[in-house]
Structures are given as structure tokens and as C-alpha cells.
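Read the single chain below, which is given as C-alpha cells and is the form predicted alone.
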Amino acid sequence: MKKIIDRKFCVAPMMGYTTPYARNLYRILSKKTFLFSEMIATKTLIYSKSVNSIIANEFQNPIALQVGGSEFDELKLSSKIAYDLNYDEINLNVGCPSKAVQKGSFGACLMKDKVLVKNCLDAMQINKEIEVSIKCRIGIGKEFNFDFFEEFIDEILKSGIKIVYVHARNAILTGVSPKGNRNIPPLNYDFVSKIKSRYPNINFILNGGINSMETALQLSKVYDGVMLGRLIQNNPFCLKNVDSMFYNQKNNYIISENTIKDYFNFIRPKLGKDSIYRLLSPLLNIFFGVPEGKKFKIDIHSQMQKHNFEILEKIFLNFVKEKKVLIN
């Protein structure tokens, strides 16, 4: 049986950022957040002999692995990775608008293909413990065009997917760049209060453009629940709130010594499989506003070039140590 999960508060999944490193660092603060893997091509997934590197799921629940792929055989197969490796789901990616997930027929290029996707929906769905969802554009191009999006959807979920998320703009695939597709194409959230209004029993996640936890808050309560990228991207101790906030727990996690030992402790068996940055960098923005926070950063980079484990460990330790109250 499927485990009933709350996706009140949802990470992206965001490339070169939502590593198992990160993601360890996310439960460590929040043990609610519903996390997200890196997107990952099928191809990749099962061909690679790096890919632990991206899709370590080591007590990260509860999470999901993107996927991207239109392969209804390797879509098949990467299910059946992901229930052996723990997930609680698996996405198929029809939101990246990149010229490089196009050649790979898959992404956002997806949705002029509805049918297709919905087949791939069906091939995904191996067993009855494993969520299968997607996560998808408002449409295609510059004009908006709620029919489009509303016979994608009716389309897609004859699969009988339960959870969309929503990224509430247009994808445009030809003329802008991934990054300028985050923002450049206007956010349109009523869309998906009105496809919610026609399939009540659906999950619509909402994702783009929310920028504070407390707007997320707001939304989280007009919505089934809201996905936030670059906020935690930029700050992923603003999770240490998550709990309270959203999932009524009592008090907020206090960031402490224990959260960097902890942290220190996940990451130190992986020395020299992986590089120091990648390692260390989802905790670089724990200095983020805070006062002096750019000379424990130099002091950081000085001794990550020098792979001084032991003492980055003390430097963070005591930083802290220092600022916790300004931290928390």
C-alpha cells in the first residue's frame, strides 16, 4: 500500500542542488518537507555507473525521484529503481523548457504530445506502493490557452495519477533560456484553481513565483499544497520553520552544534567519492544575512581548496556557536 503523505510544503527538484547532500540537510531541518531528487534522464538512471551520485536515498522520506523520458520501457525500469531504492514516488518531468531535454524528448516539449504523455504515465505505474505523478506547464509559447492546458490534464490523468504539480507558467522553448523560463513567462495561478474546480479529488501542487515562507503559508492554504525552489535554494535553513509552520509541530528545529555534526557526520564516509564543494555546499548558506558571515565564508573556501576536513568542521562549529541566536 501507498504510505498517505502530506504534500503541504514540497522542494524542487532543482539541478546541481537538490544532491543527496542537500537533501540530507533538508530532512536534518524539516522531517515533514516532501523532498525531490535532481531530474534525472531514464537513460542516465539506468545506464550510468556515477548515478549514486544523484539518486542516494539514504532515510531521505519522504521523497520523490524525477525522472525525464518518453522511453516507455526505460520509464518501466526507472519505477522499478525507484521502489527498490526507497522512494515514495516517482515524476515525470514535462516542465524543463532546456534545448538539451528537447533533443532528449522529454520535458515541457512533452505537452504537445498528451497522449504520449498519458501512455508513459501508464507504463510507470509497475506497482501499488510507488506514487506516480507529474509535474508539468500551465502550456506552451507566449499566449495563454486554458483549453490547451485543461485537455492536457483531462488527458493525462486517465493514467490515474492523483498528484500534479503545477508549475503556473508557459513554457517557452524556443528564444529563452531555462533560467529565463523561471521568470519571464507571467505566473498564472488561476489556472490551476480552475482545473482544481474540475477534478476536486485531484492533488495540484502549486509551483513558481513564491517568494517568502510566509507567502507560501497563504497559498498553501487556497492550495493542495505549494513547492518552492530557489527560496531554498538561496536559504534552505528557512526549512528549520517548515514543521511548525505548516504541519502544526509543536516548535520550530533549533539550529544547533548538533546540526552541523550531524551534517558532518552523513557527508565524511563519501570523502574522495565526491568533491569537497559538492559535499559542502548546501551548508555554505548558513552564513546567509548574517553579520560577519563573509569572513567565516573566505575562512571556508581558504580550506576547502587545502581539503582540510576537520578544521572546516571547527570553523562551522563555531560559527555556530557564535551566531545561533541570530541564526535562529
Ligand SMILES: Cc1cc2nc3c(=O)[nH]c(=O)nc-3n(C[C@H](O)[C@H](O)[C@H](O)COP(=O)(O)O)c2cc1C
Contents of the next structure:
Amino acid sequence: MKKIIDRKFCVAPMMGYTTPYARNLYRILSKKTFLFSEMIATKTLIYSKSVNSIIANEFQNPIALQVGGSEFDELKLSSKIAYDLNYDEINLNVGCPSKAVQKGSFGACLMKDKVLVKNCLDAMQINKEIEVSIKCRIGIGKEFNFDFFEEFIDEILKSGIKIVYVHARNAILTGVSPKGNRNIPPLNYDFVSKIKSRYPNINFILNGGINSMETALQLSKVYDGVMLGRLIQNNPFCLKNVDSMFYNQKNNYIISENTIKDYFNFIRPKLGKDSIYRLLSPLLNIFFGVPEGKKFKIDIHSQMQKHNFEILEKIFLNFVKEKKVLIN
Ligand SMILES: Cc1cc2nc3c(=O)[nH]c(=O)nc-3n(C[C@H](O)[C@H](O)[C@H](O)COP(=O)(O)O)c2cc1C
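Structure of the form predicted together with the ligand, given the form predicted alone:
Next comes the full complex, and the chain you just saw is listed first.
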């Protein structure tokens, strides 16, 4: 049987950011937040020897592995890998607009072939314990077209999946970069409301442009859940309030020197196995907007070049000690 998991608050999959290390930090700050891996291409997942630094799941549940692909056998095998690694969910990326991804026949371009997507989702359902889900856009190109979105959802739901994450803007597949595709096509949350009213038993999680925790909370009361990307990328410490704000837990997590110690204890054994930048990147944005933050940031960057891990830990510890009141 699948575990019953509340996806009221999710951190969006972000390549280069939602690494196993970032997910560990997120899990220190919130026990309830639903987490995602970075997207990994099915071929890489199956054939590459160095995938551990993307897919390792060291007690980070509840969590989904996000894959990109459209080959049924590879998708099936990917589900098995996700299941063996104790992921709760495997998610098919049908939202990434990059040229490379289009070349590999996955991501947002798949929205043009709803039957193929339905068949992909069928192939991914290998057992009753791992949840299969999709993350998609509301359309392709510049014009809004609810009929297109509705027909897409009608088809893919025939696979029996129950969870759909919707980045509520179109994907523009030519002439706009992936970054531009996260800002230029306008948001349209109404499409998500309309499709939800047609499918009350399906969980539609809203994603796109949610830029404060207060807005997230309001939207989580209207939609089945919210998914946030850049707000968490830019300010991971926001997550310390999630369990109390979204899951009725009694207390907020308090950031302290222990937060840094716990995090460093997790990444210390990984030193030398992954780049120091990837190991520390989840903490690099904690200085923004904090008085004298720039001073700490400059120190951190110069020590990173020297790979001086123990001194780096001390600088982070001093930052938290000095700024505890401000960051809590
Ligand atoms: C750096 C970065 C990397 C991303 N990588 C992925 C990815 O691997 N898979 C995916 O489905 N979306 C990816 N996205 C899109 C986010 O999941 C999310 O849909 C988008 O940022 C909109 O949410 P936001 O406005 O809360 O940031 C990425 C976004 C960013 C900023």
C-alpha cells in the first residue's frame, strides 16, 4: 500500500539545487515538507555510474524522484530504482522546455503527445507502493488554450495517476531560454482551479510564481497543495516555518549553531566525492538581506577556493551565532 502523504507544501525539483545535500538541509528545517530530487534523465539514471550524488536518498522522505524520459522500458526500470532507493514517488517531467531536453524527447514537448505521456505513466506504475505523478505546464506556445490543457489532463488521467503538479504557465519551446520560460509566459492559476473542479478526486498541486510564505499559505487553502522553487532556492531558511504553518505542528524550528553542525556532519563524509560548491550551495544564499551578510559571503567564497572545510564551518557557525535573532 502507498503511504498517505500530505503534499500541502512541496519544494520544486531544481537541477543544480535540490541536491541530496540541499534536501538534507531542508529536512533539518522541516520534517513535513514534500521534497523532490533534481530531474535526472532515465538514461543517466540507468547507465551512469556517478548518479549517487543526484539520487541518494538518506532518510529524506517524504520525497519524489523526478525523471525525464519517454522510453517505456527505461521508465519502468527508473521506477524500480526509485522504489529500491525508498522514494515515495516517481515523477515524470513534462515541463522542462530546454533544447537539450527536447532533443532527448522529454520534458514540456511531450505535452504535444498526450497518448505517449499516458503510456509513459502506465509503464511507470510497477507496483502499488510507489506513487506515480507528473509535473506539467498548462500549455505550449504563446496563447492560452484551456481545451488543450483539459484534453491533455483527460488523457493522462486514464493512466490512473492521482497527483498532478502544475507549473501554471505555458512553455514556449522556441526562442525563449529555460530561465525565460520561468518568467515570460504569464501565470494562469484559473486553469488549475478549472481542471480541479472537473476532477475533484485528483490532487492538483499549484506551482509558479509563489513568492512569499504568506501567499503560499493562502493558496494552500484554495488548492490541494503548493510547490515552491525559487523562494526556497533564495531563502532555504523559510522552511523552518512550514511544519507549523502548513501542518499544524506546535513549534517552529529554531535555527541555531546546531543547524550548521548537523548540516556539516552530513556533508563531511562526502568531501572529495562531490564539488565543494555543490556541497555548500544550499547554505550560500543565507547571507542575502542580512546586515553585513556580504562580509560573510566574501569570506566564504575565499575559503571555498582554498577548500578549507573546518574554517568554512566556523564562519557559518559565527554567522548563525551573530545573526540568530535576525534569521529566526
Ligand atoms: C535553477 C532551477 C532549476 C530547475 N530545474 C527543474 C527540474 O529539474 N525539473 C522541473 O520540473 N523543474 C525545474 N525547475 C522549475 C521549477 O521546478 C519550478 O517549476 C519553477 O521554478 C516555477 O516555480 P517557482 O516560481 O516557485 O520558482 C527549475 C527551476 C530553477 C529555478
